[in-house]
Each structure stands twice: as structure tokens, then as C-alpha cells.
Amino acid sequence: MPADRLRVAFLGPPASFSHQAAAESFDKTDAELIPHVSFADAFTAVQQQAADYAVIPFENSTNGSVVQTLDLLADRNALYKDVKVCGEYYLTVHHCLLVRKGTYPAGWAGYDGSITKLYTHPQAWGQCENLLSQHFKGIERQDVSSTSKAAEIVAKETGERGAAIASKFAAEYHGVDVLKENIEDRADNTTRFLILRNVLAERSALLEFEKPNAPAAVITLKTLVSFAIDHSLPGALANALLIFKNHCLNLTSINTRPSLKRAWQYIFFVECGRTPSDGNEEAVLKALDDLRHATEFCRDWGTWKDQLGGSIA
């Protein structure tokens, strides 16, 4: 591999979604693309400077947040201080029903009602509940790592008629037959990834994430900020966020995950969003500012540039 090649950590293994989120973010440069069998793997890899990049599901538009990568980000132990957010990537996903090679030679009209157990990763299912509820009730359902992972298995298997849930391009890569497309309850069924980098390391700071061609007054930088707030005072969670309002911040989404310090007590990650300006162009660092003093800790993650419905150039 070229020295100067740059190197894209993604959640494992081949012809997952985050493999396909990965190659469609770095398809204009020439990126060696790593699989990473964990979500903490691919931190970590940005962290050492193992990887230049590492391409992350943050949330889904039927399935809500990915809480994997929160407790990353929550990062209670200090283990990815270097790590910061500079872009996002949105992936339209479309879930098929696979199944050995030749097991249905008739397709999705000839099924028997056979299949004994599904597989995929735990995210998909509320994804396509509709088909699941009226074709497979009572069909035993095993999550396994990845939907790529699921492929392989049901690629693999002799015993039994089990199915995957998994995209069309990890049938193509597994070998094994697509029973019915498109099985997703929404046809807007969306993921949402974060791109992440090591702020220490200079290579990784030459490349912008953008929409092509977009005229700078549609462009919107969206900033990622964590906090924990001391629980006993009362009005301390509002208070933190009426900071956002205070300097014109947008807030776009919160989500909470347990600090594991206290019982019942919560690391909050805010996202928010604004139109830059010259009237705003300190605006986080402010707010920033201000949030040090009204909570026990803040973090920011990083600010990059809205990608909602676009494509990186």
C-alpha cells in the first residue's frame, strides 16, 4: 500500500452497511478501506493512528439512535481523547431477505413457509417489522454482529433453512440468493454516519466533507457537544440547554446514556446546528464556554458541515 494512501476504518466485516457507507464516502480519493470487527476497534484505531478516518453508524431514521456508538462517544474512561467528528455521511437502506443458494429456486412466490430462524444485526428488525410480523411470527430471530455477518452464515449453513436480513451487495459478496427486496417498513429508511478522526493527526485534516456545488447560504455546520450535569440541582438540565439558545444554537437532537458513576444519573449528548454568519462564528466556542460553568464536565465532539441529502465530495 502507497505510504501516502489514506486509511478508512469501518464496522466489520466486508459488505456490511458501514462497508458500503465507507466506500461511498471515500470514493474520490484513493482510500484502503479496514474492516473492524467492533465498534471500539475502529475508535481505537483512530485514536493510535492506526486509521485516518473511521466511518460510524450514528442513528437510523426508523430505528433511532445506535447506543453502541453513544457509549463510545460517552467515553468514560478517557480512552479516545484525540477523536473528533468532521463529518457525516447518509446511507438509504434497503434490507433483502437472503437465503442459501438455491434453496427457493422459485423466489419470494415458491416460499413455503420453511425458514426456521432469521439472523441479522440487532437494528434491523425494527426496521422491518411489517414483513416480519406477517410472514415470520414466532420465527426465532438471532442477532449476530453484523448484517454482513448474517449473510455469511446463512451462506455457510447445511442443517437447517435459516434467512438473513442484510443488503443486496452482501449477497453479491456471500453468494447467496436474494428472496425478496426491499423488506424495509420505509422506503426513506435511512442511516446516519459519523466520520471521525484523529485531531493530532495533520493528513486527516486536509480533506473537507461537503455537499458539491453547495452555495455557501445552504450550508449548515452541526456541532456535537456532551455534558454531565449535577442531578440534585434543581433546573440544571435546563439550564445547560437554554445555553444553546442563548447563542442562537439550534438544538436538532439529544440523547442520554447511563455515566456508570451513579445509579440514575446521565452523560447528555446535544446536537445542534446553525447557518454560519459573522454574527455567529464564535457562537460555539462561547457556548462552549458557558456550559463549563453551568455542568460537572462538557465535551465537544467536533463541528462539521450538514450533509442531509447530499453526498461528500
The other form holds:
Protein chains: 2
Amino acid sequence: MPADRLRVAFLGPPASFSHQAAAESFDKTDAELIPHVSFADAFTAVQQQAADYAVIPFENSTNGSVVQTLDLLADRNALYKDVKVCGEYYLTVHHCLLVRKGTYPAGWAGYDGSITKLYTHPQAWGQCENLLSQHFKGIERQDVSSTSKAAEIVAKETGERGAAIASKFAAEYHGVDVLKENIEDRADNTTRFLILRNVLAERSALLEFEKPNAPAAVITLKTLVSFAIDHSLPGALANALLIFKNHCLNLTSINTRPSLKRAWQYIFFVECGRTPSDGNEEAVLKALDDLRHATEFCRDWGTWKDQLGGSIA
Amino acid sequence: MPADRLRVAFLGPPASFSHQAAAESFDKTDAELIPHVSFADAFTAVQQQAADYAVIPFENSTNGSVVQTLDLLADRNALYKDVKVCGEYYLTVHHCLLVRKGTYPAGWAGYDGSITKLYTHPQAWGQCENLLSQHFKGIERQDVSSTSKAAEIVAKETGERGAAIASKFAAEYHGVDVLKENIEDRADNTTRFLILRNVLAERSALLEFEKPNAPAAVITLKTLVSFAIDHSLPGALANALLIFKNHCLNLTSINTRPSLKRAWQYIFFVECGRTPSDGNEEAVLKALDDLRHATEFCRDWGTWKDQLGGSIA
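Form predicted together with a further copy of the same chain structure, per the form predicted on its own context:
Starting with the chain above, the whole complex follows.
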């Protein structure tokens, strides 16, 4: 392993959706992808420069925001002060029905109904209800800790006729057969991942994360900001949000988490977007400057290129 | 049972925290409190007037918003069109260590270390870490589906020396002893519940939910509004939020959930507050009117008296 190989932390066991997002985001590089069992471990790896980057789920188009990520971005104990967002990646979540290698040589067309047990992460059952209710009614379902784990269990089976619901990526990783592809009910179920780096590390400043073939004219820059307001001041939140509008920055997402300092006080997370062709290079800097005066604290989590290729609000 | 007895739906098994919130909210009435196994069941009971009210958790001061409730308030399929919020209730979450009746007559002072197994809901372990690490290091922990269930298991024990982490309310309900009270690490861990009613039902229009002994001068009225914006219009969200400020309404909370119509489009939930003594009786109506012009849809979820007794933002 060359000493200068990039190290990318991802969440979950090998072959998780975060692993797939990391593999696809860094497919042009010779990066080493390293599993991390918790969100906090991945953030810590970047803060301590044990990893150059981390790939972390931020929101899902069906399930909404990932609370664990927001709680780490809240950074209530200033553990991750050098961590910034430098990119994002959209991964469409496709599930497959996976079986041990060679068990069904005729494929789905020749499937004889002999599967006796199904394995997957609890969240995935509900995402594949159409197929399950049509072909697997009454078949035993076993919850496991990840879809990747489900694929691993099926790979190691000997006598049983089990099947796993997991990604094609997990099938390749664990060496099992794809009996049926794209078995999810919603074709547009997508998770957005954030790519984190340490702002003090020069070697992670070099990569650019951008949508391949996106015309420059439609590129949008997104910025993530967290802040807290003085809740005793009427209108404090509206005033803070107005600042973005005053600088012609579109709000593209807003989230809140409890401050944990005092009940019913919040940390706000706002993403805003701008089109560089608007010529408003200074807009984010000016908005942050205004925000510092209108908030109790305010943190710039960085700016990156929108991978959807357009503003959404 | 008199035919005109009020029926109050609560979430969870008997002796859940929702049950306690319902019992305390309706302690001046002769209401019948009815358990409902899912959030959707409780909403449906109100919509179909099988229940006069429902008591539903909305947010916790430590864990944040309750996503299942927001998803029902999103009401994407217009299933709950007559449901409105008519009140709220703040319940401080106190945990106790519960044991079978009579097992430790000398109480906590005389506790001899003989408990061999602990039962509670997975979330409660982390809320009582101080006591657990000091007195129950290495003792087997069994996850159960609710704190109330944990108390029930201990109540039915025969030979074992088990203990449950659950509320005093659950102890009374299941007839077990409180070995130690208030074992939670954070004394201020509080859940806010919403009280729902059917706007078409006259008999649920009579009750007023207010903080006992609150001076009229500090009463705040809160209103919950949900809306969606046209994401293709730059500044649409900022414009919608500005409307509250324009009518001197303070934003007290903001939440978002995926619209599920198209990826990365959201339903927004905004609570705003006003002090009636300000003389701005029409502010909410005017704001809603403006919002209807600035949004794709906008729904008034009702107005009720703030039980904290003051504006928070």
C-alpha cells in the first residue's frame, strides 16, 4: 500500500450502501475504503486525519433526514471542529433478491417457490412489499443488522433455502447470485451522502466532486450552515432565515435538532444554493457575516457542487 | 358506562408514557382512555369519531421530533382531513427501578445487589447510564417493546430476581414496587404531546386545555401549519416563512418531511405563537390567507394554548 493512498471512511459493514456510495464517489482514484461501525467513528477518523474523507448518509428521499448525522453536525462538544463538507453523492437504492451461488441456475423465470426463509434489514421489508406479498406470502422473515449482513448469511448457507434482500453491490462483494433485480416498490428511493474532509489537511483539498458531464451553466454551489438563535428574541429565527434571501441565496433544506443545552431550544441546519454564473461570489461570505450578528453561534460547514445539477428551492 | 363518556385514544400499551400524558391531561374528566397500537390507529380513531381525542407524542427535548407523528400530519393521502390539534401536554420523563411486590422490603437503602436481570425499552438504557454503570455493571439486559411491558414482566415473575426500568405510572398500573425513583441521568427530559380532536365533532369542542394557574398575561396561543412550496421558485421557502414575521407571529418550531411526490421536495411544519394581549386576533387568519397564495398547499392544524406559558422563539 503506497503511503500516499487516499483513505476514505464509510459507514457500516463492507458492502453497505455507504460503501457503495464511497466506491462510486472515489471510482477515479486509488482510494482505500475503510468500514466504520458508527457515525461518530467516521467523523472522528476525519477529525484526527486517520481518514482523508468520510462518506456519510444525510437524507433519504423517502425516510427524510438522518438524525444521527445531524446530531454529529450539531457538534455540541466541539469534537469535530476541523470537519467540513466538500461534496455530496446521490445513490439510488436498488434492492435485489439474492441467493447462494448456483442454487437457482434457471433464474427468476424458473423459480419454483422453494425459498423458505428471507433475511434483510428491518427497513427493507417495507420497501419491497409488492414482491413480498405477491411471491413470498407467509415465508419466514428474519431481521438482520444490515442488508449486507443478509447477503453474507445467504452466502454461508449450506442446507437451507434462504434468500437475502440487499444491493447488487452486496451480491458482488459476498459472491452470491442475483435471483431478481430492482425489487423495490419505489424506483426513485435515493439517499444523499455527504463527503467530509478535514479542512487542515492539504492532501484532501485536491479532489473535486462533481456530476460527470454537467454543463457549467447549470452548476449550483450548495453551502451548509448550522446556527442557534436567542429564543427569547421574537422573530429571531425569521430574521436569521431572511439573511439568506437578502443575499439571493435559495434555501434548499432546513433541519433542526434539540440544542440539549436547554429544553425546546434548537440547533438549525440550513442548506442554501447559488448559481456561480449569477456573479454573486461573495454572497455566502456576506450572509455568514450577517448571520454571526443575528445568531448565538453560526458555523460554516463548507461549500460544494450540487450533484443534482440544479437548485431545488 | 354512560353513553356520553369522553373517549381518549392514546399510543402504546396501557401504562405507556402516552397513557400517562392522557391520564394527566384528562384528569378533571371522566374520560375513558383507550390504548392504540399504532400512531395511524390513533389518528384514524379521531377521524372516524371512534375517539373524541387522541394524545400523541410530538417531540422530545432530547431526541427531537417524532417522525411517525410528522408523517401522519403530512397526511399525504388526505385520510385525516377533519383532525385538528386542540391542546398540548408536557410530560417530564421520570424512570424508576421497579421490582416485584415485596421482594425488597427494606427498599433501595437495604438493596443487597441480588438483581440478576434488567428489562426495559432499548431507548431507556441510555437514559439511565449513571445508575446502571454504578450499580448494575455486567448485569444481563433484556430489550422489550416498551417500558410498560418491562414492568409487566417483572410483575409476573416468580423465581427470578428481575427489575424493570419504567415509570411510576407503570408501577402503579402493574402493581410492582418502586425500588428507586428518578434514576434518569437528565432531570429535564420532557416529551411534548399533542391533543387531537375531530373538528366536526361538537362534543369535543367543549374542553379547554390550559396550564393550571397560568396568569392570563403570559398565555401564548400556538398554531400549527403545514405547507408545500413550489421548489422551482427561488426564494419560495424564505417568502413563506417571511409571512409569519410580517404578521408578528413568532416561529416556535419548524420541521420537514419528504413530500413523497417527488424526491427532494418537502412538506414543512411550522408552529407559530402569539400573545392574545397583543390585540392581533386576526394575525393567524391573515397569515394563512397570505400563505395560501405563496404555497402549493397550506393546512391550518389548529390553535391551542401553549402549556409552557410563554413564547420560545
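Positions refer to the first chain, counted from 1. Since the model is a prediction, treat every value here as computed from it, not as a measurement. Whichever C-alpha set is largest while still superposing within 1.5 Å between the two forms counts as the rigid core.
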Open item on the list: Quick check on Gln123: with the core superposed, does its CA move 2 angstroms or more between these two forms?
Closed with: yes
Task: Lys81 C-alpha relocation of at least 2 Å between these two forms, rigid core basis - done: no
